[in-house]
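Only one chain is included here, represented as structure tokens and corresponding to the form predicted on its own.
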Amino acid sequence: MKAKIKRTLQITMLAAALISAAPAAFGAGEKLAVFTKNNTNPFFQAVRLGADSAAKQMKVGLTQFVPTKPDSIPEQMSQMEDVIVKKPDAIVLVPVDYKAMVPGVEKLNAAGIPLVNIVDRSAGGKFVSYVGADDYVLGMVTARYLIKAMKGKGNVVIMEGVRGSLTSADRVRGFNAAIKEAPGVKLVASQPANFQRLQALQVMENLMQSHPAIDGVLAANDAMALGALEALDGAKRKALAVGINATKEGVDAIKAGRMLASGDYNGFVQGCLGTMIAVRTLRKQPVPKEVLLPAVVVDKTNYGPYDLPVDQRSCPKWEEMVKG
């Protein structure tokens, strides 16, 4: 009975940490800390849920650290310093900024805490492993899909993420590489909307005033693609749009015929893998130095596996995610 009460208390504390984005007490046994960028992007919620699922499967304690101000470098740095005092057994890290967080990573290294880097590859520091996807390739194959649907001709706009973000920069490079392959496609504008739906709506409204003909939208994430589509709907204009991340809201839009496709960045699986690698490292089990997820475009023909809400998913088996 006491064990049941203790477990219930741990679950309650974890739920409170997720809601408030404030650090909670670590659970019993092996203790992990997971750092993500913000509470505003559905992608990072998927990462956290993946980490939670893996922690539950592997029976470890896990605490989420999320800046209360989105993408705050000082706040994540402060959280890193705080976690050194708490001394978890291992850390899974999505750096708010891949360059600016290096001093924090080095402090964690000096504290002797094993680190697993996921999503955005850190520019420095020592890590057990890196888990992510090739954003350049993902951007390129997703853009090729749009261009093929446009029959290789027309005007396109790019919705960038946060300028200076490695994720956004690489995806936009991939978009531009695909555009260069198609002489009939013209890039008429490329502007940041900071991975936010509302900002993308506003950017698209402004772009439509300057460009009477827009046939395609290349968005660096699903939220921006959906924001651009809302703006187009409001102006009673049509264009094909693709995003990246294959979020549930993006998949719903694909099912409804509103959005053409989305490149799968699979934050849930990255959260699963990062957590599993951290635990396997602590248990002296072999782990890969790097895992790059394959570039997959999700459309109306293959969205089935992505249609389940993220909070209802379970991590795949280790052998399914890490082949060979």
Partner chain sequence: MRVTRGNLLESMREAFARLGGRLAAVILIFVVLGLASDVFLTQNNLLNVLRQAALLFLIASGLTLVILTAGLDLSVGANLGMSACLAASVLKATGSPFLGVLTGVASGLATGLANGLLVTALRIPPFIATYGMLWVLHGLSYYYMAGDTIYGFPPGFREIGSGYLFGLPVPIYLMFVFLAIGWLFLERTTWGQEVYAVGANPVAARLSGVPVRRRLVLVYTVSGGMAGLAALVYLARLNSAEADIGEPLLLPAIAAVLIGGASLFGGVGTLGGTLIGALILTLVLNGMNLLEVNANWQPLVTGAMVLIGVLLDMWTRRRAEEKS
The other form holds:
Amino acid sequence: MKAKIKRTLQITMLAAALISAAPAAFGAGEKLAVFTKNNTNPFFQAVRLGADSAAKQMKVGLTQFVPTKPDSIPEQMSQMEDVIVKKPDAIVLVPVDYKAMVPGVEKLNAAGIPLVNIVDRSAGGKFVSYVGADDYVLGMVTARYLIKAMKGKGNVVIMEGVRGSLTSADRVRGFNAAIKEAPGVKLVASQPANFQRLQALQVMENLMQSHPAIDGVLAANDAMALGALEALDGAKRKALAVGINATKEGVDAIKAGRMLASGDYNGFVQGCLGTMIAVRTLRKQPVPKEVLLPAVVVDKTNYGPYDLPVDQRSCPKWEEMVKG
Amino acid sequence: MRVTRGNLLESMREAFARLGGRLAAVILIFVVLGLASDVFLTQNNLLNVLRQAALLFLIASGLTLVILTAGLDLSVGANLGMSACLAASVLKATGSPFLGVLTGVASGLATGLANGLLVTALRIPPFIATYGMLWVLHGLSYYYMAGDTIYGFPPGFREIGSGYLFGLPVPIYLMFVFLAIGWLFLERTTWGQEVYAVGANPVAARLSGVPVRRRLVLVYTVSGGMAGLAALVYLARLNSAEADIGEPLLLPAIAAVLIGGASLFGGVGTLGGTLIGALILTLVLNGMNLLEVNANWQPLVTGAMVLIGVLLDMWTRRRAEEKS
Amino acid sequence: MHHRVHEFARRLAALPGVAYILVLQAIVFGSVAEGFLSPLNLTNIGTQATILLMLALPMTLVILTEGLDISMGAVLTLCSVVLAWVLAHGGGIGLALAASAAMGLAFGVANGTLVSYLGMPPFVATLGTLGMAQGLALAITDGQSIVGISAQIAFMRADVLGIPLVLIFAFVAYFFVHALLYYTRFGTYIFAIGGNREALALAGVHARAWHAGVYVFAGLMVGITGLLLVARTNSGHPTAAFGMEFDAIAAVAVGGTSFERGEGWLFGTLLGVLAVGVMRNGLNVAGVSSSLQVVAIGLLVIAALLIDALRRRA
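Got the form predicted on its own; could you also share the form predicted together with its partner chain?
First the chain shown before, then all remaining chains and molecules of the complex.
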């Protein structure tokens, strides 16, 4: 028994050591580091896949840094400090919190590493470029689509994302702007559901109790739209719902007629672009100061390019993206 | 394992008497919410509450057994997440609800067994063993899912979570079934009685011939198995699996068990109590949603309730001791 | 005094599992991860570990009394939010620090009262206060970071004789708690509450007051640590330190302090904090996938305890 335990002990320690010893494989070319917020939101997985795809295309090495505790500010801060030791040639950054990460950004600036900011615009620090979407416009355009489908009349509810996140705040502002344009549409409730499906389901269930007539759901992301739809299905009620992200699952729901439409907030493309800009900067090629992706509403007519699972997509060409 | 004889009706009446105080609390909350919100007492809302409480009970029931032995299982949330992801993969790959269910429960049981062995064979304190397991499971889930969502399960499977039977949601039936099984096990079998003995006084239990280690392994395995079962119900309800769906469930599960009257020192507690604890917790959160109390206050209310519940419990116990 | 030195030497000779793990990590990371052993990186490990150490030190005391305080992460977050709030509304750093310390103290008193005077199991009591701290932090900030205070907090980034100020903070804290535990009556009572409460009562000492005092002291330390947390991010964020108490508890356990019987070793806690910090930093510098990092930390905890369990058998 004792010998068995000893062996188990040795294997455990070996495993721990081996795990510690697996280094990242760097290509012959430049080395990049990509920071994302968490391991749990599929959006950031799309960002990472986009970055990987672009890196492979341009033949550079890439290391991904993700906090082990999702959205952990101190962890991303530590990772930023640790990455300086590794001396990457450039960094693509999604800050966990656009205000709180500024000291870390400044440390990276001080170390002289060129930075590209994607997704959430950082509140400080120097960046070569910013790639993102205008969440306000996206929210407004998506909400307008829903209101048009509702023929300008009816009750809507808003599913907010995470209170305090810039993405959520801007999208909700966009929703509200569109609602104001339509006098026949009434906002009966606006509740946060943390971009999470289960929470949106429970919030929607509760809202349905207090508001017997809900005609439209404006959700700040697809997961919440789908959660709300589950709640509606469970109560055998119907409402038109729109989300944002245009994930594969959202597209499937659009194809099936469950969800009306989804605003295109493409993590994959943002990852691609951010990485491309970083590499081009290193190779002394011209890069734009800012790339704002156009606000597109994905519905039954144009879902084609979004129907492919993220891991099968490839980055669009540089010339196409920068022109449009 | 022997089944002990005795008047079943008698025992049930006793159980009710013991839970008297808590039942009164439930009724009080009902009255208050019924007066405060005009949608609380609707059929839809009450069914919602019961369904949510049933889900919480499923995961808290196994945990109750562990706490009865003066132990703790912090890995139940992560276990649920991991089991859900594995079951989801199998469901998608094979299309067979049976195999999916089998995978989910097996995964839960396996983790539970591992916990039990860590605690008994390696003598690691339950808090640390299950905490380490929590981390390991989270990491494995994140690694396995890589930020993806698995969605779209066969309708037959979905009945477990979203289906109705004679007008009542299916999870409620599951709740009663497991309440009955668990209650019979604890009150009416020698093994169940031994679980109480181990918690109350492990030394005395061992001296009187109780196979302490085997009972401990049993309770941790059951806790894991119930987490696996609850995972399936969540899957069926949400129609999707993500790596972190189990994370927010740990503290409410512990709260439900403690509000239900179980003591962390072991030997005291019942499944009926846990059910009522789950009900109380769900009712209060439902009330907050209906009254549109800012979601920010929810953790504070949950915390306060745990304190009040346990304090009341200790006070009544002391009064009872003083009387006797 | 002399016998205390003996005691230390004896302990050092019978090193706990964590020491072996630290050495192993140093060797593995040093050879595999470029830059791991550089002065910059080693300093990073130190600064990154300070906040955890500031939590793990009082946590050791609490665990020595056979208790637990899982509200620390939430209370730390709340204190940092309060501190940032005061700074953002024109208060000076002195006032801000006082407010943060007072908030920590308040929760410490609450915990101490619940556990010691009302007899509540520590896990439950601190679970309740955790929820309250969490709710308060979210309510004060409505989920947003409090910013605009970089200038006032900049002094924390200074170096004293080439050593970052926060590291000095950590050293001072360690020696203070060390002295408290091993050289004062309070410390003796802490060991007694954990190991032998009856003797304490027989000696006529108000065990309850001292027992509560441990939680009060923990609350105070957490309040002061709010300053370190705000300095790290130049902001107060309502979820910044959630869950950190679990890391602190793991560090204490890995360091060899037992949850029962009141046996423990403060230096072990320091080693435990380092083990966790080195693991995280080393894996980052080596470029290991983040999800595997999580698994590695879980295995670390189990491995350290395994080694100790085997030693106890042998």
